[in-house]
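The data below hold one chain only, encoded as structure tokens and taken in the form predicted on its own.
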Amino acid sequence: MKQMSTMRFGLAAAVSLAVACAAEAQEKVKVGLVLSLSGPPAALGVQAKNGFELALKDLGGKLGGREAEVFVVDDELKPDVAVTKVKALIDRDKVDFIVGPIFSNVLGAIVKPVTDSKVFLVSPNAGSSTLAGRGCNPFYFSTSYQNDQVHQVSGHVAQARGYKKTYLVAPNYQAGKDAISGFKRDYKGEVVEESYVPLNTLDFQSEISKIASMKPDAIYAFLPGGMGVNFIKQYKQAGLADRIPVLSAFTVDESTLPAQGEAALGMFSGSNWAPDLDTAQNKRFVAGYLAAYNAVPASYAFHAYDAALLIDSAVKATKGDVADKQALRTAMLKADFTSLRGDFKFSQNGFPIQDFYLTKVGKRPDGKFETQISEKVFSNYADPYAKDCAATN
């Protein structure tokens, strides 16, 4: 009997701790990281892991509270691969979070299997115009901007400074499309060509080319990664870049700077963030990135950073519950946390109400690159299809 008693005792003891296992992995906040991380782009998927992991870091491992657990998968730049993937996430990993992606075709390829599954996404950069108006998602949210404003940026200054006659350059996809409308809603000058050129393309002799015997006031040029690594070189090899000054956006940026150079001095781009921006808790950001991967942040790090903070301030306010998803919207739309960038909000459509600004290439004390604020250009702007969104459910 005593030895009856005490195998069931070992039993019960085995039985509880299991459950007790098991309640614990139950109450870990999963979040799935998906980002281009292979082949041109991979820098700037690298950038967005550094800062969601470094924020996690100094959140002491937890969000809002609870053990966080991460998922890192790399979606290659092809929709049917993330989509795949992005099912795995939510089937097999029981994801609560899906932060992802870097580029807004992947984007329009995972938003509908995440938000049907009833799983929340959030954009540490692409931000569609699709999902911004009558086809905003309750479940979607973005730390980044919706496409057209980082875009428009240029298209206002461009058209301030009294340039006549632009030539546009931009990738053949959504956010190609985004940058140009973003561009022409301020702009009311003479587009002497709109250039779309296939995604990851690296030679863009032809396109210089055209600008060489165009000679336009000056070009904007969407082109990120290793796009805009080739573009710049190529241009300043031409020897255009003294004669033609350049506008974009991500074209040249933390991501691509490092390869660029000398050659990216001056030029000009827009952004909601600059590594310079003068905030607290943007310098300790900026410290601790350079101190943990000896490298500038990037606008994709500071997103993602900011996306950590976003799902950390959810919930917290829901107490842990992230079964509620209504409660846990109502707190992601509240956005109660202090930005990288300082105030901030949301609109209706869960894309961020902030400012813009113009940034310019310059080199740091410790050598390295990076772009520095030069003016800033819009103040408190929610993006103009916000007004078309009911996502209240």
Contents of the next structure:
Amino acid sequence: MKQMSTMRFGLAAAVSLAVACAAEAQEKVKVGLVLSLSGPPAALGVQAKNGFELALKDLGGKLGGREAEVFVVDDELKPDVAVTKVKALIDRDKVDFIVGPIFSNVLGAIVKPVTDSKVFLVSPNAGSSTLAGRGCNPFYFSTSYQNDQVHQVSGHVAQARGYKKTYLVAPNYQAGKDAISGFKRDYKGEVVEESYVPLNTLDFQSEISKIASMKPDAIYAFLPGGMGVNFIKQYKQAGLADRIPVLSAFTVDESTLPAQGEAALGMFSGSNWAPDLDTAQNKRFVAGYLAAYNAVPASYAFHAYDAALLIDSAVKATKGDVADKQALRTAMLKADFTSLRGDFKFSQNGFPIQDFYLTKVGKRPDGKFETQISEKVFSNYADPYAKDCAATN
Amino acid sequence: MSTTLLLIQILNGLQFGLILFLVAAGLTLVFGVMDFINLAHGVQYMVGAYLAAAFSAMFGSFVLGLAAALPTALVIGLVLELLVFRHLYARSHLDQVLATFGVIVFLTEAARMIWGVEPLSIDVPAALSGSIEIADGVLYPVYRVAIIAAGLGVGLLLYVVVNHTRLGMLIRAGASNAPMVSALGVDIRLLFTFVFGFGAMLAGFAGAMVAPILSVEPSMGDTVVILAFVVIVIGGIGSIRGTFLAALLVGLVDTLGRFVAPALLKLVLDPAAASQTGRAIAPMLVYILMAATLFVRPAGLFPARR
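I have the form predicted on its own already, so could you send the form predicted together with its partner chain?
All chains and molecules follow, beginning with the one already shown.
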């Protein structure tokens, strides 16, 4: 026994120089998931985590042919906490990729520590404008969208439908302000009120009273997570749902619909995807997610699934080499994988060029609720900031 | 700014204030009578909401769900008192804060393990699901009116119990001088347990009442308990009457502040700056109110006499 291990050791030592690269290739590809997994936004983070894990399962536990190891951390929706945990992922766990976060304020905090360490950051949701234009970063990729685009969809639709007066409501933080400016990009009618509510407001009754008394033609709401659940239920209870149409983003989606139920039926959202999007791979994904988690996937799960496919395709292209960052970036930028959404390519800034849809909440045959594509609003739409990006290969 | 809208916002403020009162009433009794700081009071509000949601789903009726949730919340409160809080009465406030914070973490995590992270929801009972048209096109949900009625009802009940029964007399005596009450032969420990369980049930009742309008989630008690502390500090610790008035005051200031502050500022600033400043000031108003109250009356509006 001892003899044998000595012999093995000798053998290994003899060829160690020759197979240095191969030895590295046997090490696992390490991915850190940085998501909001506690508090009111927990449902969103859980969706993304499930989506990524489902993709990994479908890929046989491998990324680009190499065994994958995943570290999951909760950013608690606190930028400072996120930075500490991200540093641990990079310095202690030596991750090659980080997938996350859900929220833009966390993204703003972690993007520098991650990319300065030459670790690739793949965002499954947040896509701040600051990272899309002049501040674009060669180590940052997004499988979602640039934030403004989803809001712009609703503004575009409001304009096309000829709504003369709209009422806008969003939380009082950066993404809320981005949402409202995104909505106004294509909307030229009168905005009767830009209402900013404190982040994590639970009771919207006074907001709803104001909406009722101002009688706009439509409202636009950006109220993610628990806020959206409360707002929509209270909006319905106040009897407004049948009178004033709701356009939204991140307010009615599959993470909030189980709690909103009937109250959200018929409400509109801007999105780049919906569970009923008609591609073969998407049908398989939705069925797989339903079977594994007994829930309809939301866009967070879909983006995280695509993030895993993206990493898989890049590692495959470099034949398992994650040390050559330049080659890896080139491979990532090619986006050589079949996205669940169908056609997919990156702009120079690492944001997708893709179609955008208006979705409407409907009931599935199995009684669960989902968003369903109502019309295509933009085709092959690149974000407007991409032209300012000077990131080079 | 129309009069109707102002009227509705006053109703909204009252409704919010009454929910705060239900939570703060138990807190002020526990703090006032036992001199015990219970940060975990907000968790009992969360537990009440979850119990109402779970029992409503089980029985298919909100009323039955509520009826089952209340005694369960009471039992949970009593069990917590026996297992944890009883051993903390003699300790310093800092120890109590630390230990009850631990209870928050424990129960929040337990709720997350049992019911998951996704918010739960229950429907408003059919009989109360309509809305009343107060003015042309302005609707007010019947369920909110029911919350106002329930809050006022509990307020009245507490007033009668505390001021006109023997039990209430003991509670008031306990708030003024607990050792003396004990020396006079009253089983103060039993009284404490009763007060604690009752306080937990009131918080649970508040949680159950808001369950149909708010989403039920593990961290829902965190913000409420902070405002409840503001309420009892303004009202005077240990005083039900003070808590009632302070809760209404806080509810009104918070709701109307968001609505009136930007409008008032528009008189002196240009509209964009006014709405920006108004937004920033509105959430602070409650705390400014507390600071002002403490400045004028350091023991609160109606302190229990010591």
